[in-house]
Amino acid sequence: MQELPIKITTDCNLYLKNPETSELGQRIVTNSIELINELGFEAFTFKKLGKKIKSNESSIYRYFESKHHLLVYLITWYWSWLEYRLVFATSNILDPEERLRIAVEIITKKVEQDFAFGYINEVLLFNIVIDEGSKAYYTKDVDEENEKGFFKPYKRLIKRLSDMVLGVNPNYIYPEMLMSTVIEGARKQRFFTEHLPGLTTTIKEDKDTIVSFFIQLVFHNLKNNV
């Protein structure tokens, strides 16, 4: 299939020369992908990707400062394709609540691959949030990147989602905290069927039980909060 001209934005404070303007770069990304749904991020390191992708190391040192600096540029550019998603998704409802419902689905439902972006395996990309998504922040210098916009497109998609609960209930006085909590949970939901099932619901084969049950969980909250 073609590839679309879309373009997904991320902070140049991630990376020292834009991945997507090189054939090399690209292949960083691929091969991070692969490498790290493989390993873990643990495991991980720029020797065994400039293995994989039979390149020096020192190529991928041009590109990324660090290996943590290219985990927070994955889910980064995820959050930014989600947010693409979500906007085109939702566009033409005019109807708030069914604007909503399917916003929530969108951020609680399992990913298939997008073939707009051909050098992204986005259902990789997703096991990696899921599994290694919380390590982008939870580190001690999280106060300083956020300050440099490591997170913005993160915080972005949770306004553009809060905007939405407002326009559900514009009396709701917790949009942004509803909204997080709902992606949060879901990723850690997904992360307990497949490592920790006793932590949470199974899912029926006719039915994924994350989605409706966060579904559930917002339009409770908007209709019995004021």
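Because the structure is a prediction, the values reported are computed rather than measured. Residue numbers count along the first chain shown, from 1. For the two forms, the rigid core is made up of the largest set of C-alpha atoms that agree within 1.5 Å on superposition. First, how it differs from the form predicted together with a further copy of the same chain.
Shown in the overlay between the two forms, fitted on the rigid core, is a CA shift at Ile203 of 2 Å or greater.
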Second form
Protein chains: 2
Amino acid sequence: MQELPIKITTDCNLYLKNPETSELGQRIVTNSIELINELGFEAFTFKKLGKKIKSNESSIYRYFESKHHLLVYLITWYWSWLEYRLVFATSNILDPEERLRIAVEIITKKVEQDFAFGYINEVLLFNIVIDEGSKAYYTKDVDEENEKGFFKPYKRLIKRLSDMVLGVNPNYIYPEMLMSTVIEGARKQRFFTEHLPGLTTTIKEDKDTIVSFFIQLVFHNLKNNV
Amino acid sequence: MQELPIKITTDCNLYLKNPETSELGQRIVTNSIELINELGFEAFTFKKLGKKIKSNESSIYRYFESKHHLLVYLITWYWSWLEYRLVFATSNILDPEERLRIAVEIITKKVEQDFAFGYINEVLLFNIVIDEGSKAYYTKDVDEENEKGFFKPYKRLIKRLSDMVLGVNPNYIYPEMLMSTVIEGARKQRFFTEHLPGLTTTIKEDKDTIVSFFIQLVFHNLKNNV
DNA sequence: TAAAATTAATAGTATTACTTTTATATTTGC
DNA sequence: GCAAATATAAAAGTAATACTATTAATTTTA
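Starting from the form predicted on its own shown above, please give the structure in the form predicted together with a further copy of the same chain.
Below is the whole assembly, all chains and molecules, this chain first.
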């Protein structure tokens, strides 16, 4: 079994039993990604997942308290993976502008290649992030779940990006707001491109309009704030 | 009965019977806004609403096919109301920059005052837009619902805003993307401010950080695109 | 005032998320 | 190597959900 460099720690309170630690746990994660992709989160149930992995509904409940917990786990895994890639891609870049440019590119671009990180298919997971991502926090229980630590990894990612913003312009006063607007905005524009094109812009000559737009947005904004 | 200047037309296919046209219909709308605020959309049911308006679950189904249809109706009413206010506030402004500034302010600022438009409480409706707004389109049926015309009023609003952007800078190439990023981004930042402050920035001295941020974002971006 | 339309009430369906219980494997400590 | 702890599977059950169908009562209107 391959070790994954991305760990969702216990202090996030996202699982009852760490799915990394058993074959069944891994099968739950792998197959839930496939099944949520196929059915959408609302139609996805632990019963159907149990059938798919030739196990039982009640066994899945040993790992995740609810299907909502499982969704948050998957989305969190994605943010942690993004942060990992971000650190990796920018570690040798000394120029702050170049660092930020690379960072914005990574957080806004499509995931098209399966990085084959263990039992997780990143391309399918990316689709879930686009289509179902905001369901992780649009709940009546956000505040409670936030206190439990559910969103720590996401906050850490935003913090890291904000620091890069300040590296380019230490006087900029909205670093967190800018970066969460970019990361969430890019997700939304992807969704619009796919389903509601009237709400977005696509430039045919551009390989990725969403990436270009957000890079321009960030840098034009920072340059005017001296 | 006061006439509402905001009409959700039949070609949006959002209702079975227009709730404006009867007292029961209006009670359904008024009270659903209160009840969704109170319980959140997931815990809200037609059964509970029926009890609240001292009518019956099945009667509500005569107006709205499902609770999802009702939610989309409410959100759509909000977009139409925003557009109405937008047109009203900018109709006499000739300077394109000033027009756009006013527009961005209107679409990003909080609704704190009940405009007392008939039977709709705009402050409560605004809360629903913040907390549940994106549930209107994050569904497996988006494409189908889009074809039915569910999102026409929202698209019209984005179109109108894009035209104002082009009024300021005719060479700007991402008008729709910029405006939907602003409108959706402002909603999300409001939610973060309330529930996940680690993902956003708040400046105490500023009366409304979200408005200031987005105005700056738009204008710095447009000025660098000649 | 009769017909049409609207509303109310009841009861029903299939499915959902999740729990409980019990039995059977599998792993682990000694 | 075997008992004890743990993990898994299976079945059955619960309360609630979203929605439908039917029927009856009430209101509107022609």
